[in-house]
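A single chain comes next, written as structure tokens; it is the form predicted alone.
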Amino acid sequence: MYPDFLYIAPLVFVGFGGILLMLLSPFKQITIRMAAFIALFFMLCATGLYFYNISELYSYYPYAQTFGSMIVADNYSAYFSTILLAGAIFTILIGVHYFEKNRGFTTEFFSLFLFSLFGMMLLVHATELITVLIALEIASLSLYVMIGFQKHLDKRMEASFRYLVLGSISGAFFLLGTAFIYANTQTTKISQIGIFIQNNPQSDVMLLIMGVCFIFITFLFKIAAFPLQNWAIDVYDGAPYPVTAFMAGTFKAAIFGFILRFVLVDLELIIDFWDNILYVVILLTLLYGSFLAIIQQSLKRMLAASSIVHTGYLLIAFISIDITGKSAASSIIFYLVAYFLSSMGAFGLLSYISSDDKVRITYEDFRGFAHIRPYMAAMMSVFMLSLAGIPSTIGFIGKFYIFVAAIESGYTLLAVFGILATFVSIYYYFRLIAIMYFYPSAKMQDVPTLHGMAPYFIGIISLIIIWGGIGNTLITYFPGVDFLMDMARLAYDSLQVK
């Protein structure tokens, strides 16, 4: 049997590198390389201990009378946990360039990093509703000072204050939510509201149903989902490009990693009850995301539109929940690992070009590019076709599950929405490749020479997006992605423990 500490080991490691680097930062002595290698350190430690019972299905509660089962450490949370890590790192690796390239970062943004990322793993090992709340303030208060870091640029300040005002917002309408919920059924622990459901006939449960709809608000303003999806936009292009790409990618993975756990332990029973409310989010969220998407012509705010597209494609599997269950919840699982890599090299990429090369903003700006810096060229085209959902990448085989659980459990429409959202983004996506490899370059120069080690990173992200859309379809023996998925359905599984 593990000890119960290491099952919360994970956690201590990256919540001590925190409080470590913070009391680290008056030592001029520790640079910006340094002290993003310190947080490095903390979250490979972290990531090592996940892998020990990675096969082996498990449910267990450490500490469960210190802590009052308020955390869980299962399948579920180790491979979200995982996912979040992963991001993290790369995050460091990719942008630690760029911290050093430009002015206003010190080591304290290394520990409010992992402050941050601490919140994001308690959020996805919490089972009770006021932990949950705590787990998503600490994630959401790091992220507001780590948009307005720099504190020169008017820019970045108006980011943090307009997602410091909005999400607090969120974050009461959270508070109200878990009240309601408390006053209904005496307890804000997931699986105790779960046995209330069942033994209570669903006249009795009206609070209950209030009180997350008030939570699920919190979840659609976090995800950014239609009607609250506008500060995505200014707030993403607003942030430094490696803390968009760690909000785009990694902290909606944190989101959609609790509101799963909710509705699968605790909501089961009633999760029909918003389906023609997700219906309609679902739609306006595709057809809207889109919209902005096509307008946009910065990279960095189409990319912050187009999110708002994959969260659409994300609540296509959320509403299909009720009838398919494990498939659409896997495939949820599966398709947020698709996107934090496409996201997380994008926006990667163009936080290396913009270190080095701050006249690259917009889709013209790019013109002849892969003339310039082919190998850049080359990985960015990977992304787009990974995010637009070509075949032969990781992006295409996360479509494919969703809009197959989507059709199983009966919402063909929805699947014929995705896909036709799909054929939109094909617009914007493969327009950035076409500038770059059909257009004449505006203003020539000589090849920079790649330098440090984000270039390679990166590198490597577009290697496993290709190797998850291929895997062992052309190399019989070579390994693809069914473990992944085969992880995500433990995960599922683990849920089910009692």
Second form
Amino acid sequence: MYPDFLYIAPLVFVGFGGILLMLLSPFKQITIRMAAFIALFFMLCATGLYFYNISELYSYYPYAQTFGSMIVADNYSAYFSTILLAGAIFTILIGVHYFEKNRGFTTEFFSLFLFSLFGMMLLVHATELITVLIALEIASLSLYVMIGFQKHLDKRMEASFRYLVLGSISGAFFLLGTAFIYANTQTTKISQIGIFIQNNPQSDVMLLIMGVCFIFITFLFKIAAFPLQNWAIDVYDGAPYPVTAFMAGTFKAAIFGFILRFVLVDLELIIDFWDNILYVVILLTLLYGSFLAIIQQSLKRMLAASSIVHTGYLLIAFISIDITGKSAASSIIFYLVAYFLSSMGAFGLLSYISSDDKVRITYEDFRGFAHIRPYMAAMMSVFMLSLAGIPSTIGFIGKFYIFVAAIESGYTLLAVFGILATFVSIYYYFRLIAIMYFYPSAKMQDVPTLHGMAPYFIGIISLIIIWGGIGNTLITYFPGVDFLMDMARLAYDSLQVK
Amino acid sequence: MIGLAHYLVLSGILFSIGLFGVMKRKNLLMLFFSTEILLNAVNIGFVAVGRFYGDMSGQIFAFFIIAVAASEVAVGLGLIVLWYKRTGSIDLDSLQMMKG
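Mind sharing the form predicted in complex with the partner chain? What's above is the form predicted alone.
In what comes next, the whole complex appears, and the chain from above leads the way.
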């Protein structure tokens, strides 16, 4: 056994880093670059701590007396926190250039960034609904401010405002659901709710089911599924690129991290109630998301819309959970990794280009991009291929597992719909590749030299994506997809440890 | 005799009022009032349930929710001030909706 502190040390590191940066921010000597490196230092320390017992199955309540068993440290939370930390680290590494070039960013931004990361990590560690709410609010409140940080731009403010208003309503729904659950079961701890369900007949849990419905509404809102997806495109479009990347890749993973724990621990009974609703939600999410993605002219909006489609894929695996729990849950976890890598790469590349080059927004602006910047165009193509799920990228493997899980659980129709949505997605992803490669550049102006480290990190992400697609067949012993998948299964198992 | 059900119904009514306000109000300040009503409606529910079961945690939750609501409003009011300085209006319609 390790000392309790080691289990919560990553959380403490990230939270402490946020407070330290806040205290340092009045000093003019601290440049944005220095603040970014301080933030990176704390995040890397936290990531390192998650590797101390990586291959061992554990589930432990650190400081059970003090925290009242409201926080758990298990393989599951470690896996998700590592995803979140990796996402945050890449966001900072790629975004430093953007933050330096654009007006309005100060060192406080990084403090908020760490607070938001702290909230997300707490979200995947939490086993109690009020703790979940507080974690969710820490993460969201910091995000609202981060979105509106460049306050001289109307667009940012508007996006921030919208997200704030809608987010607080969804938070209220979450609370209402929690109140119902509390009224019914006299507890808000997830594991005890499960025990209550097992010990009581169906007729006694009606209020509980209502409560769970409200919590699901919040969940569907936060991941931008069908009836509640309208905010996503505007907010993603209005936010600065690095923040968009952070929201799309990382925040979504954190939300799924919570809801999977909530459902998997023992609410499988309640999923039955949701099956039919979720079925329709998935179909409409895929359909409407694809439609929205097709009609966009701006690349950022297209990526935002396509994130709705990806939510649809994730929900396909989510609905399969009650039948093939293990493979469906681990496929969700794996897909989150794949999607976060691809979207982080795509948004990161766009952010780098838009901070350094002339502003490129729409598809047309990328006309002949490959002739000006061959390497960047190649990387962009890798991200597009991975998002579309073409074999030899990690995106393909992620989709493969999801559809396998769906077919195994008997949701063949949903899998077919998912595959059709993938076909459609090839249209809007490949359109960019075609425009970059097969059209002459409108004007071959002088090419500004590359600088900063962002291109290298974007390159690393694209290599990881390709490695994820083909790696394991080449060198067996180097960690690749199988390693990620094994870890995801282990994370699932750790939820079952009583 | 006023029992748990009465409190829960009150909480439900307040929640509906808040929800209605969020949907109908055009004034941004009123919008935030409405979200406050939403959260406080839930608070009543928590405190009532906590009292009913003789469980203190329900009342502690209410404190946490008050803190969450306060921080939400702090961010919201900051944004409203900024928006008012820029546009001279706190009307919802002054946020010109970004077009898809």
